[in-house]
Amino acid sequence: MQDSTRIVRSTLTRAAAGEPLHPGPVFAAPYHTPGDPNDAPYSYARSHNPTWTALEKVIAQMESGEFAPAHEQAGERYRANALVFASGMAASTAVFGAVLRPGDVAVLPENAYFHTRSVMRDFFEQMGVVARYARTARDAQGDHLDGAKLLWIETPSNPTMDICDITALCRKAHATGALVAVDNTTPTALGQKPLALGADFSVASDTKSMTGHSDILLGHVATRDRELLQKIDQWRTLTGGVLGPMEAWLALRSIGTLPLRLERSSQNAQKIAEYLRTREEVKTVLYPGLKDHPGHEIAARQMQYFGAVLSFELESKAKAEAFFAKVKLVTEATSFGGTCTCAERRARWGGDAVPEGFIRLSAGIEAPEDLIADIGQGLDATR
């Protein structure tokens, strides 16, 4: 089956007369556990929940793909497993916490998601982890792997849309003994499969395009390695960064439309990026779907969709604010990947090394003609 068919069908329950097509949320803290609690499939809600289980199976299926380690026969299928978390940051922190100990070296993108860098600098480095930072573009992190325990990749990077070669970096990292984690938030597991490209962990904030309705907060970690999975599971149980059953159920409801949403939003992002290139008010457009993007060839090889997110630069803060004051169909908000188009001036947060007129835009699923007309009138207002 194609990925879109597989995703839609994976959210259904087992076909049984009288049963609902989709599982409902299970609200429970303790469960009946007579005798040996190890004999019960569920015991306490900080460790597991049936609604999580259903969601984790769907995500794991999405993350799985053809993967052939050098010592195995080509084409052998290795199944992924996934664990859901209360947020993308809870998922990211679980990987750091499960893998890194004082004295270990982690290599991160210097232009990675701001809070990923923050949790490393403000917590793990303070506890003795050594962090090295390098650009995403041109696989620059690969030059800093000597003695590293973990390589953290984000491609496309947020918000500068840099691209790196996941397969090449995984090979280089594994040759030095390092594990590789990929922040896959922007493309989702449908748009890019890091585990199939050689990564040890695929991590994402599923608040964004994965669930796509801008109404729930969650994340996940996926891996093929049972030992690594157990470590992540232990971290989640002990720290309590767990997902509520209602959020898990809403995520299951949303994922069934991911193929349609991601296809439409990616198409819209491509059209918007191409339009922005025609406007003299725009200094730079960053989107891996553009053929002259420095990472386009790599992105085309490792991504099934180029994603909903693009960035562009106007001349100044004042012109960016004039743009937002005029547009009607571009919602000013900080998240991305939702059904409605949203954007923001990223420098207002102070965490990214971007110019004052730098705008990150997430294309929604509206009619592209309407979006482009609205963006055009917004740009007119910057003259």
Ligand SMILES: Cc1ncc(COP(=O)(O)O)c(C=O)c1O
Second form
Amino acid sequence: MQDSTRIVRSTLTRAAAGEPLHPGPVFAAPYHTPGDPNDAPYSYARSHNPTWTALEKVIAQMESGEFAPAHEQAGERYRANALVFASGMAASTAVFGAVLRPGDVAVLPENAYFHTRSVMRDFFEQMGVVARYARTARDAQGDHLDGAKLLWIETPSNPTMDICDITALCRKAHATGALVAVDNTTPTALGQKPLALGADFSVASDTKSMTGHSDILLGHVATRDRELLQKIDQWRTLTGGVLGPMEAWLALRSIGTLPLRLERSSQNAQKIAEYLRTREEVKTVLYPGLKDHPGHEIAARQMQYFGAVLSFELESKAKAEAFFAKVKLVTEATSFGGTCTCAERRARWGGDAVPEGFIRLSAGIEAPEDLIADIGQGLDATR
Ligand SMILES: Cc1ncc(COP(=O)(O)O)c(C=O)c1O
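For comparison with the form predicted alone, would you give the structure of this protein in the form predicted together with the named molecule?
Every chain and every other molecule in the complex is listed next, the one we just looked at coming first.
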């Protein structure tokens, strides 16, 4: 079966008479726990919740590449396990917190999502973790692994769309004894499977394409390693960065349409990137689906979809602002992976080393000809 069929089927409940097709949210803080609380599947909702469990099973199957109807989902059968968090940052921080101790070395992309770098710099480095930074492109992080405990990679990187070779970097890191975590936010587990490529952790902000409706925050960590899973689970229970059952249920509902959304938004991103290439007002276009992107060959090997996100550069801040003032179908907003096309000038946040006219765009699922016509008249306005 194709992934898209499997994802849709994996969100169904057991086919028992009178059961709803999809599980509803379970609202509870404590659960009935007579006698020994360890005998109860659920005791207190900071540790576990049945709606998380349903979501975690779907994500775990997507991450490991194995799917089965929900009623066959008995923990041990699956190669990967997933734990969901209140946000992508809660998930990333859980990996740092569970793995790193004072004196440990972590190797991060210098162009990673800026809050990932900030939490490392402002908290973990202050507590004695030694961080080394190198670019994502050309697998540059692989030259800094000596004595490292953790290699953190992000491919495609946000927002510069650099690509690195996950398999090659995992081999190198494992040879030196380092664990590897991949921030897989941009492609989602449907578009790229880091665990199948050798990583120890696949981490994502599911706020983006995974749930795709720009209405919830969500993150997850997936791993095949039981011991690492337990550490991450302990971190989540003790620090309490947990999501509510309503968010978990909305996520389950959204994931059924992920194949459609990712396919359409990736096609739209490709068409927009190719169109931007034809416009003289655009200095550079960065999208791994473009054949002459420096990481295209690797991306084509390790990604099933190139994703919704692309970046391009206009000559100046003023030209970028003129573009945003004119476009009607490109909503000026941060984040990405939603049904509506969004974009923003990244330099306005100050966290990324990008030029003032650098725009990150997230293609939505609108008709591509409408998007291209609108982007075209937006570019006309920059002349
Ligand atoms: C690549 C990447 N990782 C992690 C995050 C953090 O996710 P969240 O906003 O869900 O905490 C983001 C958010 O933009 C991101 O782009």
